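Below, in structure tokens: the form predicted on its own, a single chain.
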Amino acid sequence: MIAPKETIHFIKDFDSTQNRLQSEDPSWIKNLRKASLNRFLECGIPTSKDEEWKYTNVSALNDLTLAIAHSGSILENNQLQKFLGPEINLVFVNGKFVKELSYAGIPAKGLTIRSWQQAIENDEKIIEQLLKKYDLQAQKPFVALNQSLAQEGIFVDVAANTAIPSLIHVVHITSSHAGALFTTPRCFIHLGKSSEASIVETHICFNKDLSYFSNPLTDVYLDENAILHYSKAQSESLKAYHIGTTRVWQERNSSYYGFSLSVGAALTRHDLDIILNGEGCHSTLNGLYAVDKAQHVDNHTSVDHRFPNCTSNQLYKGILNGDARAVFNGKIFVRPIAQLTNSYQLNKNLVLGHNCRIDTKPQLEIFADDVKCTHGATIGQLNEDELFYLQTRAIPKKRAVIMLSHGFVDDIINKVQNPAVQNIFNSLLVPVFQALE
């Protein structure tokens, strides 16, 4: 085993925080933290020798000195208020839930929202049962890091046979004047049988010069016939690291409609893992990433078809400008029992800068014979004929580039059904198009 000082030296007060959490938690959480910590120490920070991290170098973490956040105060309150809408808003600042900034609206029947600590006290059995579905010895290093150190989070539970009409917006903000921070946002979503909800989770920073490392983990569990519309949006500091994971577990006939938007941070990595654990499941995985200058964005998706008659569709689009770099790795697993699987995957990239680079790797691993699975990837630039056509209509070239890029983006943004989520996405994309002017 690797000694703690060799792998977690970038967290200044790791030992004291770990000891405090161990003293506060129930025994099963203590065991989870201990097993997760051992897993992280065993794996260490990934290197380019790890196939899963071949194109994303996170060795710079070794040079950071980060403090675990203890304050939930925000410096940019006016900007936050402009960002929040009329939906249910659950606001976290530096990983701390801030009740004064949050708004739960009129209590909806069948909807339970608790803090992570309240959930451990009141919903211990369901959380423990669902977390046991994952093998602790096989969890990814940054999942293990989050589970060993997560202090606060949110638990959203929708009762069986309940449809929640309001959008639930979980907002994670990093704001500091006290130096670089390390945050571990934790989100746990459970939908009961035949229930439906719409949830958007955003990670934002209004100070683009703030240095920090955000390591979020979101777990989604969908019972039989449940329907979830879930989106994750991320627009952070140009000096930040964001390495997050979303895990989705689906039971029979459940449907997951997901969207991932990444436009910020010096380095962004999002692992999205879907397990179709029942017949008749459906998953939609749409994503958009737009990066500029020296930004790096990495999307890893995994869809595990474990039962027959399931469908999954993936469409990820990317815009690269300046010296930006993007990575897309999409995996589809079809188990021997998963006959009549229908799975589709496509990654499309628009390269605007001369020094951009995209590493795209769609993968299929099929062990059943009666399936329909396709995948593909495209990398291209704007059509010169289309640019010329717009210029002949007295449209300046820069404006023409923006118009065509908007068309590339709008096509996938319009797949989001909730207008409020579309508004959030469009507001986060404004700086992307301003950079093209």
Given for the second form:
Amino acid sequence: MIAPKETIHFIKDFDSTQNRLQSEDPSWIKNLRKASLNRFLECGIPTSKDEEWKYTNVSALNDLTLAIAHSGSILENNQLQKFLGPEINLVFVNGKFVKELSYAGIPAKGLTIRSWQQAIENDEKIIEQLLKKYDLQAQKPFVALNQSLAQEGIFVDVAANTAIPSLIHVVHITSSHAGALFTTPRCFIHLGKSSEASIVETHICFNKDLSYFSNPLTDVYLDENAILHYSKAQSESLKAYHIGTTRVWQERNSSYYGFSLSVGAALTRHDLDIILNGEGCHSTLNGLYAVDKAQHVDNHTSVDHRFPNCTSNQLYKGILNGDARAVFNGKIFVRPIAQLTNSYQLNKNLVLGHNCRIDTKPQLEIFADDVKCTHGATIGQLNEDELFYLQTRAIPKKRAVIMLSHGFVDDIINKVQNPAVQNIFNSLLVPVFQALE
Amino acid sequence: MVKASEEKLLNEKTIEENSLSRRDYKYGFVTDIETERIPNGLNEDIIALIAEKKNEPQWMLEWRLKAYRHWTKMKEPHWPNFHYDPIDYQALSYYTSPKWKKDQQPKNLDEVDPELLKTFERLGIPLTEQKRLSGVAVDAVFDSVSVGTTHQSELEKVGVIFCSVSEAVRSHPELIKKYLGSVVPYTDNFFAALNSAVFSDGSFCYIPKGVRCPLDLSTYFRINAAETGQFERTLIIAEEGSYVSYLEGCTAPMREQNQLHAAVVELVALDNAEIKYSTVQNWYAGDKQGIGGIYNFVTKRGKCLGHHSKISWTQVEAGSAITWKYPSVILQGDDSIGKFYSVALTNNRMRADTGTKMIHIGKNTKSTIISKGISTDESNNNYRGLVKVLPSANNARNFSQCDSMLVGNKCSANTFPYIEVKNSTATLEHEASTSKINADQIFYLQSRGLDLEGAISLIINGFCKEVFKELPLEFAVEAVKLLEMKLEGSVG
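Can I have the other form now, the form predicted together with the partner chain, not the form predicted on its own?
What follows is the entire complex, opening with the chain shown before.
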């Protein structure tokens, strides 16, 4: 066992939480938790000396005292009801699954949705099969933190040869009167051979003054020929920390269409790690971030081309206002056998504020010769001529700025195929454009 | 003259290598010349000895010692994308010079050992009066000392000072005190500190106000002795409204041990001045198995101190076992311009981690980066660059483009661009691509009667055109030939 002084000090009552977790779970998950905890304690909270955390300072976490929530009651029920659509909703409040708010009907044929606890018992095979592909000793610190503490979560499994027509919406809400919370949302998505599904994961908070730390981890495991449309949207409280990771494992000929939207949180860090572990895979990684005032957003993506004939396509756009900071780090690895790889990456930043800061680092590491890889990054302001033109048409400058910014955003929002997802995104973006008024 | 036995050895080697369908490194010969070298090792006494050999004033020695003391506190960095065996800094000799007759450095070229002059002639750098390259003034550096500088009197007429840095320490101490270490302080990095402590010769150029330097200035660096390192130091100062074009070339013999080359180059451009710095780097790169070759760990940096000043770096990196350098520009003056053009070719087991840093400080500063990397065989080619816009740099503008070409399936090409923007009015564009030589283009050229090598050579030439056109004519021709020679046999 871990000696008391080696506990994670920013979590209140860490030991009792630990003990609670040790209770009745199968031994493999206990071992996983233990190894992950050791890994996190070994890494500690990263500092800016760590190349992966060069531009994002998370040392403030050291000063926090966070509690793990015991109650999953929502204070802003009306607002939530407005936010939820007719899709299959799975609602978590403060990391607790709330059955009453979630979809109660019979799920579609071939679709299994289970709580993380049930999944650990029933779907051990699938979960373990994927998790053992990752080296526990090389886990990133915040992946390890989640794995060591995550107790509740969701498991979505789509059987082979099925297409799920309805959208699955996983909602994580933080709502509290009490002190700062720590949540570890856990999501595991498995698509069987030749199946298809659309999933959107949102992290929201209706009280923009609430301070908490959300540390989500999502694992996606795509079997051969599977197609997943997966979006993650985040509109956390403006005092929250959101440090999340999405890991995607793709087998032969599978396709992943991902989108990541970040509008909230004081500090956002999203790691998206994709492993293309079979020939003919395709990945789309699109993203949008819109930050204002003292917000900080950091997107780290990595695409590991391990087999030939795969394609990946990446476009991240950002709007910065006020004193906001944005970081983008995109990595593309092409292994020696991954010939005929086609990989594209672009990061575009629109700077509206006067005191913004952008650090972008698109990287290519290529060990195969017959490949086509490109990347690009731009940082700029709105075109003066375009603004002038709109003004000559009697459109006030503010309105013109909003129109042009909308154009910048819509370009990427329109790449999301599902209109229901687009609606969710647009509703989350409303405050961004309101702030420009 | 090269001794007959050595000549033979060299020829044998050349034939052998040629039979392996690769042209040899033609500058790999050793000049057999009596040398004077100080004992291996590095400590304060050695530094005092170097200063004594070079007849340096006390303040220079103190400056060296300060750097040395700082260096002893530093750790060798290991962040680049390659590994190399640890360097034993105590096993090197830090000062090697040809033994002069009458025990003092010759005052002019006529007194120089003819064998030395022949060496440079063989390298294509004739120093003697009749054969001098017209339009280029050359400072020839052999191991740790400058052998001679041509066209000095011609330059003096317009007020340009062009001499070895050791001479400048003696004759122009006020300029050296003012500018040496002002761009690359000895605290900058491990190798810069080492260089500051032990630097031997290099060139010093001073272009006075309003003068457009009538000749291209050039320094040719040659490492000859074994178990030495070369630690040259170059300082170029362009006063208000002046212009200079400076060229640098370098070669070394073929040896099985790795040799260290840790130079520091500092450029200072004042108001409206322009410095154009071109390098064709062709140090010995090691053999096919990656044995031997030069470790080229160089700190090059320019400072656009005045407004409307301009510094441009053009480099063709075709040699060295390991190249690890980032010619940078600090854009301090308003409206200043920094440019970086680079072609880096790696073959066999060469490793290159090169790129640039553009630090925008002044208003309306502009920078352009064009980098072309070609990797063949089992080599590893990295572009690493930083574009940093500080809060004061309103309306900064940057355009970067780095393209890599892979020839063969055992090589690798990586790009690590860092873009850090702290000013909202900046506009930056960065693009990079990595690809294979287009098969259709090769096929087309072959259908027109070119052989495979010719076709590839032509395509690569086109790929690098943007950079070559920035080079002075003689250098551009040399660079094209160099690439052809290096690529020979590496494809097909």
